[in-house]
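A single chain comes next, written as structure tokens; it is the form predicted alone.
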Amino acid sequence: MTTETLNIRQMCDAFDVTPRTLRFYEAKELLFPIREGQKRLFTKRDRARLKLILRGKRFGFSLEEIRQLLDLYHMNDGQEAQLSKTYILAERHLADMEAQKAELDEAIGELKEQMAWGAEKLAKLSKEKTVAA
């Protein structure tokens, strides 16, 4: 994947996405494939943008946040504005993810306690049945 264009199937295979996903991002003006009739051809720029879109989604960024970050690429400031804004958003998303992780860890701990109590109770009931029989 250097400078050649990729068709929609090749993009789907390369990034493990569906054609619908690519069309959605195109409709949201996040990707700008070359159109030849009904055919879409994705450039190196589209591949780079899709990689950033997918990474941003994985990290919990909204499509609007991703759009704003992608639009900052062309500010002619050596990407300072883009990197600065990305860092600020990343800090916020990291804090959110860490809070969610803490909540999940707490819920897992509580569930394990309940399961241990249930297992103990079941063992006790089973033992009582055996003694009674």
Given for the second form:
There are 2 protein chains.
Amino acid sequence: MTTETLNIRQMCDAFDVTPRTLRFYEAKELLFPIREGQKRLFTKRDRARLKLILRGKRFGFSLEEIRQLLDLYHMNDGQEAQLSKTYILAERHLADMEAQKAELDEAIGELKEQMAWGAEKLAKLSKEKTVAA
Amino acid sequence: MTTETLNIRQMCDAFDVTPRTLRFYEAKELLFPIREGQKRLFTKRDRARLKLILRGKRFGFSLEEIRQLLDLYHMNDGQEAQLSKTYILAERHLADMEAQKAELDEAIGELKEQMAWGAEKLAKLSKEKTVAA
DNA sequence: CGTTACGTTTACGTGCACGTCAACTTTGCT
DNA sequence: AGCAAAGTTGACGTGCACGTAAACGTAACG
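How about the form predicted in complex with the DNA, since we already have the form predicted alone?
Following is the full complex, with the preceding chain placed first.
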């Protein structure tokens, strides 16, 4: 328990974001730092959430979509209705990600093909130069 | 050769985008439809490019990044300098995508775990209700 | 020959995700 | 006590990716 909570600067350094970003996420109810006086203290929970937020962003989800999904990772309990609603949301999200993965695999394959083609072309060009020299 | 080129509406229907989007992409030099009078006609090349554009977007690349990369798929020839520059860009892009894939796999795993946890919770809740009834 | 459909340019508007001040406390040295 | 560093709350600004409305062209159809 060296660092139970982080102040805003430590949090920024740890995740490579700006203070503005963290305050913005709090305003959007994605993070809930506790207050010591008026200063923010980010808990383990906030750190877990931020990690998920940044990941979600990299996968092209909006902050609002991410906010909804964060509930899934924090559904300690709650009404069945709310829980199953969140669950259904997660199912859609999962399907989305698996589709994305399939497409990503395809894209990687195609890009590699193109690069092989380009590499060949480059090899020819450098050979021509060698011959000319 | 039923449809060698598409007009803007056919193009929109085929890719589920708006005319505004296509004109915007042309302005940004992502597409190069030919003109019949003042009307745009989208070629096979434009269709291939648009497919890649939309894919790139889904993977979180900006239009400007995508523009640079499209050259790779269309480097019919060109100077060695330009070609190898494009190639290097593609290498970075590929690395990016493979990193994204790894992270996506991890995220899918975690989400599945959470969902299993949620499913269990839901099962318990519905069981309680059954007992209570 | 009018009008309807489809397309065009020009230009201003919008939502998202922050960036960037300005003005103000609060805290930690010295 | 004084002063700089770190943090806070507004509030306006910005870049991207389009949306939307106005005014115009033109080709076909009854």
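Positions refer to the first chain, counted from 1. For clarity, a rigid core is taken as the largest C-alpha set superposing within 1.5 Å between two forms. Being a predicted model, the structure only gives us computed values, none of them experimental.
Novice: Can we say the CA of L104 moves by at least 2 Å between these two forms when the core is superposed?
Specialist: After core superposition, the C-alpha of L104 moves 2 Å or more between these two forms.
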